[in-house]
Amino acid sequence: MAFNKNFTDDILDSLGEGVFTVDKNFKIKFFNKAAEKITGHKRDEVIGKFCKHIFRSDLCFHDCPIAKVLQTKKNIYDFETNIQSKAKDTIPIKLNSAVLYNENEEPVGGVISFKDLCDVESLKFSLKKEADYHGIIGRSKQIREIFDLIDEISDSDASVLIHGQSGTGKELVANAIQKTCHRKDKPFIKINCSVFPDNLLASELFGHVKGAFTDAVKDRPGRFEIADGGTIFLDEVAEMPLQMQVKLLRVLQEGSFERVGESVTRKADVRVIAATNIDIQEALKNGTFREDLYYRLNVIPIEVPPLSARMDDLIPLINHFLSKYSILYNKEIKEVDEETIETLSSYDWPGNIRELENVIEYAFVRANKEKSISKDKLPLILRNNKAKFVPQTNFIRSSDFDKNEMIEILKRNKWNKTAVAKELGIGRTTLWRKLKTLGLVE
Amino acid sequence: MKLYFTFIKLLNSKGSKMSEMLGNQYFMARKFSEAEKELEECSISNPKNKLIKKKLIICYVETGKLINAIELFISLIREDIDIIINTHPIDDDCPCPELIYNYENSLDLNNQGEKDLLILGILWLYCDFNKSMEKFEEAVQKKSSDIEAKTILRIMKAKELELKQKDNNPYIS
């Protein structure tokens, strides 16, 4: 199919990138609409003029991109430089450059396409602002609700219980709470309650004195003492033995504890953030998680949704991990092809974001010369996956219920917020915010 | 757009004559030595291209090859003096006004040698016919035996006469 000149001009005018061509004397022959927009020059003003007089870049004198192509016989891609706009503002651009040949293979001109990096940078900034909240990647409605909640509780010292499946990023939420709260400059101590044997957990949390047990060769402060004035993050809190749960409850209620092997009562001002991935209702029912401790911790509940419920965040998360592993593996892989995206979107992600990260790293290791990740580089379980993803859209608007209606629902469910959330088809985080808006919680 | 650039890349991989365009760029960037190499090569393969010669003369002047410059200058003004006289300083991106300014500032105006006068005569022809004539006349006065200067002056006087015969001519006062 042969295009006439007007047709070609229309095509070039439709591009978002600035495009201009020069003849062999470097006089501008074509200047598209995007180039007009970026530079501020009108097409009629620049046609027939030397490109160096229009762009006024140092590059014109020292490193002309078209001259480079003439010298090296290799096109230039993504070269970053500055040009001057008509208003004499400096515009950072990224350009591609090539030489145009006639039928005798003689160079008769050049073409340069360029992007305004101001736009790209501002887009990057806004995406980052939107997608990266103190290390949490995402811009889905569900995740933005959590961001809002974290902002809202930044002045509070109330305990927080983060619930979510394994790999959903509960620790990142805890980090974000700590970074935004008024204790952010104070100690932030983390402990995974499930990794310590029963007898050692007490020592880890509250400390011990010399001779308290065989290996206690000297006095040692516990995590609560170290965290005094700051925050402690108790991961896998529901895995804690019942005996320890009682001691923890006392710290939460009174702020006091004793080191193992000591009778002196110590005090510490510590804000507690706890997390668990277990089915809390089941654990309460089975008696493996004390109800009084649960209510003491669950002042501010945060439900971190599984990845399958926030698939809007899939692309930002993929991009984040691509950037991360590009640096770690020193590979220039910046994208995932469409078929791979489709495959990743169709998967249920039982291991959540941690599984996604592992998949991206796996594909990264396997991709050697490619610039993008293709489906054949994914683990077999994804390549063979046929499931179709159905997005979850459960949410309520703040105007959906008034206070009286909400009280009715709460009464009907005996003020069990999990049951209310279930009835309304919303997360407990959303419910908590709703109750806060209605003045039903402090 | 990527596909388009890939197509261009394929073309680039073929052997091609690129000296004129690259020479033009060097000339535009005032890299006269590099421009000279490219344009010289191109002039050999394309001896009828007067625009290349016009630039090459300036390159020779700037790289100190005055004999080459004068030889090519005489050849070009014999063939088509208008191609130099009609030079527009901006539209043709002519470096001569700047070169003359720099050259005259570096010289003792009351004591210009024959070589200096020849250089200025050549450069001035791109900007001002009368100024150029003055310089070549001075050069002949300095060294009456200089055949090249006399030849140039003879061609220019013939042109002056031709121009004087025309009404409202823009070059001759």
Contents of the next structure:
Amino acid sequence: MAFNKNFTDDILDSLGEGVFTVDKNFKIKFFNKAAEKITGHKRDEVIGKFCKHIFRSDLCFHDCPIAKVLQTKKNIYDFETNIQSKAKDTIPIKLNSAVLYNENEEPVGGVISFKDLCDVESLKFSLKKEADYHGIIGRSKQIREIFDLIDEISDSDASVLIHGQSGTGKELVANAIQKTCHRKDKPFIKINCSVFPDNLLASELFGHVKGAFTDAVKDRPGRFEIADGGTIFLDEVAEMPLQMQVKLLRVLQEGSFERVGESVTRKADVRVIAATNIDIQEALKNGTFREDLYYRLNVIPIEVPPLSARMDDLIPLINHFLSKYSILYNKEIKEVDEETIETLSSYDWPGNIRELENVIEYAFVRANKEKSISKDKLPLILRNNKAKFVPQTNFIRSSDFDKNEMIEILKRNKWNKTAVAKELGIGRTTLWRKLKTLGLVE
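Having seen the form predicted in complex with the partner chain, could you now give me the structure of the form predicted on its own?
Just the single chain follows, nothing else.
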């Protein structure tokens, strides 16, 4: 089915994020309603004008996202910067950027989507009371152990390596470390190491001088200089090119580096938090991740468990996302029904918490006038998923147990509620309701 231009524009206008497109000369071709709301500019005022003259961000003049995508051949995700509104107010935004190609695979322009971080901060404030630990939702034993570790290292400047599958919340753990450490009032700089080729990553991390390469039109400090006295978060660090791993190792060992194109040695006092989702032992074996760098980063290792290993947190997470989307979509849905909880509990969650959030948003959008989410609102992959728990014909009824007996069963299974549910021959939701009745969960 081919969509005409008007229909496509209508879709883009319905989005909550600002979206605009530019031609190959960086002149604005489309500007959606959310972009109008965020910037204060009307569509008719900006069409045909250079985007840098509208947004007036430092990024526009020395680090254009569209130009960067053209250079690296990789899209940019969740890049934080500031723009100016029509009223000349500074607006913090997070943007995504991609190049548009014609049928001959020739670049013809670019598209940028962006969200106002002021709105995001307001949302965070609204949800703050529900967050168990600096934005991390969780009460399971595994997560509480991470909370304890973060508290214990709050006075340390040692490097931290966070490992876990995609979607488990590694960046949230990094945020919590920053918020509790003695550098919490100093700069906290984040960079995704996988989106830059070797030469551009060197510039991003260590800066460059004018003339160091074609687009180096002026001196520019790198992230380590900007983060001096604070913390830098290196996401997907194991995907950093090997040559850059050597340079990073030097910073960790000596605290020194040179800008690209300059021989002057500079110093920076920076605490490094890194994260990766790859199989580290395999990367060390294959030589794609330097062993000496690994040991420098892995002074304090933190393993973030997949959602399937912390299913005790499923209901708190569901409640959190329901609250979040009640605010974002301005409609109130406070619960999911029992059948839906059973369905969500029996799924393996390969995409972890990020997948759970997407599922809740999908169901939330589909639930129009309902006050709770029913199973038929879930994505098809979940509705067709076979339940993990098969009731036994001779199961022991959980209602037969008082609080002390239930605690003994929990202890016997090392507080693993999945194992307890299997022993009792009941679903996790039924077990959760019993535990709640006995006052063993909140």
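Basically, rigid core = biggest C-alpha set you can superpose within 1.5 Å across the two forms. The structure presented is a predicted model; accordingly, all values stated were derived computationally and were not measured. Positions refer to the first chain, counted from 1.
- Core-superposed comparison between these two forms: CA of His41 displaced by 2 Å or more.
- Fitting the two forms on the rigid core leaves the C-alpha of Ile373 displaced by under 2 angstroms between these two forms.
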